[in-house]
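To begin, one chain is listed below as structure tokens, in the form predicted alone.
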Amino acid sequence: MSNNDVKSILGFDLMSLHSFSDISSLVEHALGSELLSFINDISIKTDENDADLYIVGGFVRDLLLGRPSMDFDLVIDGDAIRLSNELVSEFGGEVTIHRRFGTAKWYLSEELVSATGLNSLDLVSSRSESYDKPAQLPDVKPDSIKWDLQRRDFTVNTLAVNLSPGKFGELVDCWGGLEDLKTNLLQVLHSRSFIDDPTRMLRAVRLEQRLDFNITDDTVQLMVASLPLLDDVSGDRIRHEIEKILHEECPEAVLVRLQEIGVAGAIHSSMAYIVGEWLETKFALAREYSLLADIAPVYFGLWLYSLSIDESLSVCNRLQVSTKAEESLRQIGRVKSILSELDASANPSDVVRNLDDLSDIALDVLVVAVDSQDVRKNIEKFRNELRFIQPVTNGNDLLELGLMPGPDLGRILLRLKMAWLDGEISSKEEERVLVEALVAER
């Protein structure tokens, strides 16, 4: 079904939306035969419990926008855990029981993991959700799909579609989402949302953009209300925010929206302003190179680039980042204060002896970054051919000439490898009798 036929069942009344048939063929054609199949001995067995089954969340709201998705949540108006332990009885694999949140994570067997494309499924009971305190996990209880969905983080993200044999299709929406799909508009559901969990903040700008929709003026009163309470969050849950930030198809545009509504500088005072048009530019030059598999890290360490490095050590502290993230950020830092000695007039023995300790994150981060194109020859020339290139001669070769185990072997290594690169030596002759030089003179 096309884009157009989606927006044509957009464009009916929406009470017929709770039963029309097309929902049903958008579902069957978004999961494929396969996985629509395993979905339907779900639903029977489902059924057979006395209990609904729903597809509910991100994958109906990019259903009926017409936008892939394979993301999905399946909710039980029932116990999913005894239904779970059912499935696994008949149909293989292994389960793990969170029994406080009533849910249980569904490992599949190698058979279905084969048919459907899943490694494992997750299966909720519908429930309600209370906050003792801001940014905390919260209370639940057993309730409703209707209370389930109003759990939710935004309106566009409350819309169900039934599973159930007889039900297959009906839609479910009962806190406005599809009103606010079809107006393209991202709110919140009540006005402690940003309270009861912060990070909400980065989540709404992040579909805001990668939807093309409008926060609410009221919602985003709500997060600048709100601001102050992400200094209550982990570090940890922030960053992993970020993360999802940076793997969005152009997360520099998020970038600017959290920092538009004060989002950045309530994480970190540094990052208040340091989005602009140079990292926009560079954002999308990034996108143009061949960097590594993953270009998230390489978007975080352009984000920081303009920071110093203590203000970048603040920053990695602030989110809790990994050792090897630091680590990187601190090189970028050290080779910012010496970018004139990797100019033109640079040999290419200086260019990796300013260089040859850095990790392929920050040479990516760098290659981008730089803006002299007599540096960024040389940071590429080394990313690509320089930190390459060895001598013939190795440590026990060495040795075989007679000398000691000590410094004097990693120095004359280094001097071999340093005449390759400078085009004093260009054959293994000529190598060897440099060594033999070199030895000579100790």
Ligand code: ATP
Contents of the next structure:
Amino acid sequence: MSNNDVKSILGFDLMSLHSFSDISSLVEHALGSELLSFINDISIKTDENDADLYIVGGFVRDLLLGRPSMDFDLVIDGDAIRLSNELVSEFGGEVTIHRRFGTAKWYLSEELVSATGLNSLDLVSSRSESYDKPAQLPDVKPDSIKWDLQRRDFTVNTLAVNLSPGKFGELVDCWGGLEDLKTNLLQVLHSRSFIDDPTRMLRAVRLEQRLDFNITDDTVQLMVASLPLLDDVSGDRIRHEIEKILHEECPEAVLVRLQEIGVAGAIHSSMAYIVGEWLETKFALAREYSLLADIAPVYFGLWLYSLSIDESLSVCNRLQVSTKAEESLRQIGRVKSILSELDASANPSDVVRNLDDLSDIALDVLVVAVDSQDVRKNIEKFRNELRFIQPVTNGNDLLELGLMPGPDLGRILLRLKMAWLDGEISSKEEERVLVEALVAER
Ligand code: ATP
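What does the same protein look like in the form predicted together with the named molecule, given that the last one was the form predicted alone?
And the full complex, kicking off with our chain again.
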């Protein structure tokens, strides 16, 4: 049963909601009985501390939009650290504390892990933030739930639900999030938002495309005005946001929109003009043809495929990508420059010689990106068959035949492999005859 069905069974209509609406049945249904009873235990303890417990942010947004999500954040308008210590005393487990931020991570006991399906729970004290310098981390101080919600990136992420006894299920809407949710709008809460944190530009576009919302004109204008500030953001932080984008269901829509607004070009000038239609076609093909469990690195290679190798490496440098990812891009760049050697006239051994050192990521990118049918077929054949072909004879067998360790050994093994690949030999017996001939002619 989809969440939309559940909403209609529960008699829920987003358009009729307002702040303080009771959405307890929706929350109860989303959490399920085990999690609900666990949350109730926490909210009773919170209440004993004269504080309220809230579920905030993405969970509430997605709940109201009928998009089930189990990723929830809890906020306490009180002392989360004291609460976490009391919870550990009563229910077991362990806690790690970040006093500066007023947060605690509660690692649940085995019993609670199996009852709730959660390994740990973040408990956060409500707080407000102030930014001294653009693009730097903020100063924080304890504050009410209202000001905690005001720290959020977009209005639709400012919704909360009170989980406290007596107020369970009460919707909290302090910053216009509900109205924007009803009208599919994405906007920041104040005009300094992108100055405080320019990575919100990437978050805005990611969320807009995921939810099929529209970023308001005002917010787009604020973004455009803040584009130069991206220069002050570390490669690590930008890459982190790009990784999240590449894990979206349809990352190409986000990348194309980032380019349209100018964010991609502001991150690196080479990314200002990547052709959107090409990306859309190739990303869809990647979903069909990639063999990798995590397709994000393949998307990354495709995103940069049209750039020269120097441009790609310069983007890698800006984004501080891992040397492994950079190596895949180098391999892709090298193969791009010898594609004609992989056309229909290439022998299987030529194909293997040219592709043998390629990572799985580089192979998947090339299988999808290359436009020539013949070349693509050869790369796919290498990926799916040729690279697994090995002679029966191994190094030890050659030593037993009296060969000394050294380059001869490797040469003979390679020659055997090529002979298999090109059909010169096709049985164990034929391989044995060739081995004898090669050993004799040394
Ligand atoms: P996702 O579904 O991809 O996890 P999310 O909306 O749940 O997206 P998270 O990245 O998990 O977002 O962040 C949790 C909450 O923290 C968000 O709802 C958002 O309001 C807030 N948040 C995250 N990053 C920022 C930021 N850079 N500035 C302000 N608020 C942020």
